[in-house]
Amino acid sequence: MNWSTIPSLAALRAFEAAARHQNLSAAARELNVTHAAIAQHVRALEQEFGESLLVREGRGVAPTDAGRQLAAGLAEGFGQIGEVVAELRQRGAERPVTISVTPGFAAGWLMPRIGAFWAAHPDVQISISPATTVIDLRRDGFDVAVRYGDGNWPGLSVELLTRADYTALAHPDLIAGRRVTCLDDLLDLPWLLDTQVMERRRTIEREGVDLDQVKVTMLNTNELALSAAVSGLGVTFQPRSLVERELKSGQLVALCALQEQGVGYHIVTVPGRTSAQLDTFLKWLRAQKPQSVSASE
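Now I need the structure of the chain on its own, in the form predicted alone.
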């Protein structure tokens, strides 16, 4: 379609409403504009076509033959547009909320909590996609992501969900009888790091540790590093919020905190993208924020 040959859509909407109501004031109320704006749009179309489209009749207006032809075509076209829009909105309201998270966040933080959401909102469908790659919410069609970082992602709505709070952890048997106050007390033990999250390596190095002097085993995923630590194979470094189950069960013990400022897991959405199901999920997700995060916002 060559849009350069089509008159202003605002003018066409104004004329269609005026012809349907046969009253400029009623058309103005429907479109939430002034009477003068409707009249101006109608005049612009009459100049465009070189003939009258509406004539005064009593206290209202009536379409001419050309006006009736245009009004009929617009009513049909706008009606079809309305049907397609309604269909897409309904489909959007019924489709699952699509969520992108890292595998570690999904396993350590989201899955232990999601059962409560399902119980409270059985009618809201969600689709969780764990991946180590950073997805494009607009291009890939995701509704919400939980991303690790400093929150600097231009063009997206970002809010902190939970801070990273990296902690050194190990199985109790691995550090039995050992007094640990800082990372220096762990240098003779094997360490377990995830090749996908190099931020942890930089965080450790900022503590003054030379990793070349430590026996480090690099594993392909954070889940492997965590599983190996639970099995007593070494010291792991995890965001505390992702290992609450292991700490509570005694599978791991917290040894010392790492100093990391300004990073954490953030709720990321596309501005303006909304649906009833998405709003319900986001409301629940925000309610899971630690009190320390909510109080500082």
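Rigid core: the largest C-alpha set superposing within 1.5 Å between the two forms. Residue numbers count along the first chain shown, from 1. Computed from a prediction, not measured in an experiment: that's the story for all the values here. What changes on going to the form predicted together with the DNA:
With the core held fixed, the Cα of Pro63 is displaced between the two forms by 2 Å or more.
Once the cores line up, the CA of Ser249 ends up less than 2 angstroms apart between the two forms. The rigid-core alignment places the CA of Gln40 2 Å or more apart between the two forms.
Now that the form predicted alone has been shown, please provide the structure of the form predicted together with the DNA.
Only one chain is given; partner chains and other molecules are left out.
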């Protein structure tokens, strides 16, 4: 389509309203402008087409033949546009808040808390997608992600939710009678590591431990590692904020904290993308932050 041959859309819209109401003032009210604005647009169109479109008729106006023809076509066109816009808004309102999280965060942090949210906001639909790969919030259409890292994701709006506080953990029976103050006290126990998260290995090695000198049991996923630790099969390393349930129930005990590198779990959103439902969820999420970020309960 050659848009240069088409007059201003605002003028066409103004004319359509005027022709429909047969009344410039009514059209002006509909479009929230003054009657003068409508009159100007109509004049401009008539100039453009070299033909009268509206003629004054007593108190009001009446479309000419050409005007009637134009108005009918415009009504249909603008109607179509209005419809698809309304559909999109509808779709947006109905769409659940989509959240991307790691499986570990979902199981260890979000699931223990989300029940309270559901109870408080039964009207807000939530869709939680656990995924190990880093997704592109924009491309994949997620409203919010909780990401582990240092908070440096350019182009996104980032906010620390909770520090990771990587900690060595084990079943109480496994360490019965031991005094554990640092990793060196655990070198003779089996260490449970997953094959996927390299970050974890690096965190441990930063403590000065040579993993080759430890009896390491590799497990396919971190969930398995955690599960094995609960079963008393060895020592696991998890963000303390994700194992609060196990600590509270006594399934695991914290043995020693690993060095923090200023990393943690962050709320990541696309700047400018917002909705009522999303705002509700984000507000709740922020309320879940520990009082002081450095202190875990």
